[in-house]
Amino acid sequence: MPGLTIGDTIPDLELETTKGKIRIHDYVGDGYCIIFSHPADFTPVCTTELGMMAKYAPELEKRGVKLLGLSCDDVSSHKEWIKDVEAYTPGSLVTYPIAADPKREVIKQLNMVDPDEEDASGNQLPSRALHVVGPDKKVKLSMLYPASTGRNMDEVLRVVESLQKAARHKVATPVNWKPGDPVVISPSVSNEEAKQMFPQGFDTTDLPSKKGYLRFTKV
């Protein structure tokens, strides 16, 4: 479906959550925020995901990243569901807010509708969507999974690290990159600029074209 995508400003919606009312822009603040939706409360894959989000929350916090969940059920249902989530993933407390959207209005504005998933009444449900929102309140990355496929939190953490490195330095992360691996220098950076920007040095890969565009460094 058309709608919110990378580069768009996230709508500044007021949400009812398990932590009270919040406005999205105020909640994002000067850091990053991961907004992620779930098809419904008390469903198996979602229960495993929320617990793993809670487990990874301290690592994300170190990187200035907040979490904001979303499900179509109401706040009282969310609070009961959290008990199951915490029981399934012992030691991982759900300290992040989970927004309610019983009228299915928020999921439409955040482009989180799954056209193939409906509840017993025929109402559309959220997809397993995830937006990473930056300090400028713009969507930096989106992931969209069907209800049948749970997300990989190692991948979520990896892409957050990649986004933040790209924002701080003129670099990008190559295929299968993991935190700690070398990054590539943007083609917009000349070799002379690269020497100043990356005093630790960089390696240029020798390719048949001899264009010298594939330059690796560590940041």
Given for the second form:
There are 2 protein chains.
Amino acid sequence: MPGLTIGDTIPDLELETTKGKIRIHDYVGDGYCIIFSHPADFTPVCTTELGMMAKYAPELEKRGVKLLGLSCDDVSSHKEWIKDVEAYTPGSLVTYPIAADPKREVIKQLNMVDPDEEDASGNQLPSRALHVVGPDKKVKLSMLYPASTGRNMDEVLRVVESLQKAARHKVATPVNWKPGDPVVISPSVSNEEAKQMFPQGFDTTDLPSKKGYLRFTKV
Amino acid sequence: MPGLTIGDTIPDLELETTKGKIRIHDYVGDGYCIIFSHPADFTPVCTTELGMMAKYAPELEKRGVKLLGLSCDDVSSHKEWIKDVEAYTPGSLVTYPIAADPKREVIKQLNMVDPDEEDASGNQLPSRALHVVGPDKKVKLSMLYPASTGRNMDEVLRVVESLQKAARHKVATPVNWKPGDPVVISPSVSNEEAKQMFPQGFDTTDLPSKKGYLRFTKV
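Having gone through the form predicted on its own, I am curious about the other one (the form predicted together with another copy of the chain); can you provide its structure?
Below: every chain and molecule of the assembly, starting with the one above.
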């Protein structure tokens, strides 16, 4: 079925948004971008999500991450709906653009179609798809959630921190990792290299295989 | 690029696993199944993940959810590696099957390829892909994470609860929802129907649009 997955370059589409026309690659620029779809304006989960996205936007911005929303409603609908979004989540200001895809051209290309949902006219609707796009314009990570499941912005922030740590250091983040927790050193780094790269030191976990591959450090 | 996405039926492949041969549809049965890939045995993040999956398995089982792991290592490697996995996470017992895909046939079909990783021989490696498959054998939700980002089992449990609540009632879960929090009533349910379906009552949030679409209840 639809195509876009991790590792793919996001298509450089021109989008109509609440902030005017945007080309995706220009918008991503040299930073990261979270492009996410919502099923429809004036619907319950979406209203809670877009306000929370706005609340988290400053934390994301500190990390060089922009937000870009998208649904199949038109720009005038988005603008009316933002009043509800901001009213529901006090202190939220939707300063990020929300794109309009009434012709369903973008959602197909970005793997954002919800197969189980349609509008009153039988048109396709977007899922809750979320792609984290890196400075190289490639999809680094995707969450494909259905209309019924609102996203978890703490998880979104967690994976952004993980991706950025891995991009800066030769490390990865273990299961259930939270920002501030120790990270693991990539297997491609030898112990000799690790001593240079991580002068703060590292701890190797003793395992039955004695292979010494599980090395924790702090970065 | 590769295909499988939410709404698609998972291919009914026969897999070699640590628990013998398994056909995916038989294994899913009438319940849910989380099929997830890991890049490689005897690597750091994977070792932390598979032990944690084992720790969460009883909670998932209570909800009718089975686990099925997968990488491109062979079954004998998996069996050796499980000793490390269980040693690292005390109290974990890897009772779920781990499939072997040394020919890279399965990871392509299941959209589990990590485009940025390869083994010492230049072969493709799996990403940290995770698909929640429902009793109808369709993919309900996917997380496509790269090798660097270990998954969050609390988020996995959260989305399972959300999917199952939505399958049982005409509800959805708002942003950052946690089990026990109020849910929202689907827009397809009229207020009259909602009174019948939710005798415990519901609260309609007052929003600038006055459209009355944001209705919270407990189920």
